[in-house]
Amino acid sequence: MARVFSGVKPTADVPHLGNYIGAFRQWVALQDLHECIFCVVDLHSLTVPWDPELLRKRSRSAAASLIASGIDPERSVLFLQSEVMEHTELTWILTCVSRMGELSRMTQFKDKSRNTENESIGTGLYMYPVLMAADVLVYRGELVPVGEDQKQHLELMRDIAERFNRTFGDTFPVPDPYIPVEGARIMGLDDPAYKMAKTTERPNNLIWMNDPPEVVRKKILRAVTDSGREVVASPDKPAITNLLSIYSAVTARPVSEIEQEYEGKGYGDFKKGLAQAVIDFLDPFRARYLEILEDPGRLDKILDTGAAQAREMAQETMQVVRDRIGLRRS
């Protein structure tokens, strides 16, 4: 069994549903498998301003969001990142071993630091990948789930590893990414050229994951189509392709299957189809969201079990670092 880590950043209430099929559901079935770490990543919220209340709020939700979607903390750990020390501890040890100039060529920061003057730009967002290179490394993790966005993040991760172990001795293993093929990229309802997107200031982008019934149908029946009334996927159809994409991922059937439910019947039926599967998928998630919320208790009991669990394998980590780098007195 590989050792696997993935974080949630807690920037909204719940996941929309693109990260639930992109994501989450992906998480959860990797617990068959493997010996699985999942960490509300709440550090990383700080690298733009934040509201104190709000962050403590979607820390809590977030953590809720994975057990609700199907995280067993009977089976893998679960945590808040900021309670576990080590993660900026060995961020700072690998700062002292990264490279301005790979840091400077990560894309997400190229982009997000567009237009912005440099003094502006706070450094926790350029040093974001040394961070998310810790969360992984303080645990020795081999396998790391991560979409499309991140695969330069962890290509500079495995860098700083190797830079690590050839300068201080194996110490590290080199992690993998896990990329799942079907279902990574959901796009949005209002615009197939861009992903569902939790920082978006369109409401008709995405589906929150505790949206009432009402609301899923209102906003899929209002999402952009195609020209022509054909339910078919085709490159030439980026927005039916994208509902059929979403229709298949909350039902389980085949896209072909689908296509031929719906062939001669036009975008109207379908999309009254794809809105009450879409209902009938959710529900067992908001039930289960609320219940978790309203037993804190029982949630705080989890995230500090997960915390110890998670302390105790970063400690062992940090002993060894700390050793091989000279920060030991013997």
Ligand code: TRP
Second form
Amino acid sequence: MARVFSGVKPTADVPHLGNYIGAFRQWVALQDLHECIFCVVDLHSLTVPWDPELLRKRSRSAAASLIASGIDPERSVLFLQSEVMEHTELTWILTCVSRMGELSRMTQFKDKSRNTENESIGTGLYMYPVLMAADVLVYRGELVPVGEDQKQHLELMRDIAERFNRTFGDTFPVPDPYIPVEGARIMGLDDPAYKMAKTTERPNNLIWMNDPPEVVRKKILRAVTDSGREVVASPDKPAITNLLSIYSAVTARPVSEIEQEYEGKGYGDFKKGLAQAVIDFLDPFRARYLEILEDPGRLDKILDTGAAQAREMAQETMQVVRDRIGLRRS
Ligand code: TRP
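Right, and the form predicted together with ligand TRP of this protein, after the form predicted alone?
Every chain and every other molecule in the complex is listed next, the one we just looked at coming first.
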């Protein structure tokens, strides 16, 4: 059994289908195999300008979404990052172990700061990966489920852990990335070349987990398709392959079985079937999600318990860290 840690930023009111299939679905499955810690990383949301009330609301709904997706607070630790101070303490210490050169090489930082003058790039954006390293290392996490876009941050995390261990003695396990199963990377419905992602200009790119049935149906019927008419997954059919991945994920059926079902039928029938499958899948999610949000007392209790459990683990690590690096009187 390994110790798993992953985090989600509270960036929207509900996740979209790509978040669920690409991340949360894997997290839910990992609960059966490992000791899991899942965190709503609200401090990471401060790296770009934010609205305080919206952040507070979204942190809560992110936690509710995780529970509605199948994260079981009885088995996994679920909490808000800002409620465990040790994250920020370790961040400062790791800041002093990390280097400008390695942080400057992070492609996410380069992308996000590309259109900003050097003088006004937020320092939080620059430090983002160090906070992420602290998130995992403060629990001595071993396995980190992340998407493709976070792999470079994980490499940095490993470098920082190794450097710390070399300098101060073996303290942190060097965490391994856990890359999602094949077909987990869900692409935009309106452009299968890019992953499904929140954008303001293109509402038909994604399906929100609380989209009502008629909206789901409309978005799927409008999804782009490939030339030809066979419903098969293949490299020259990126759009149909993506829709098949979604179909497979929401029904837990293998792609080959779905291909067989639609043999000799066209894209139209396939999209109708897919829309219904997504609607049937989202229905219980929406019900659970609303039920959780309607009982704030219960959610608070879950998050209080989670924070207490997380704090205990983090404090244990920090005792060792402070001791090794020469902080605190002996
Ligand atoms: N940076 C991650 C993302 O954008 C979120 C995150 C923060 C995270 N801390 C983490 C993921 C620690 C894994 C482990 O998706």
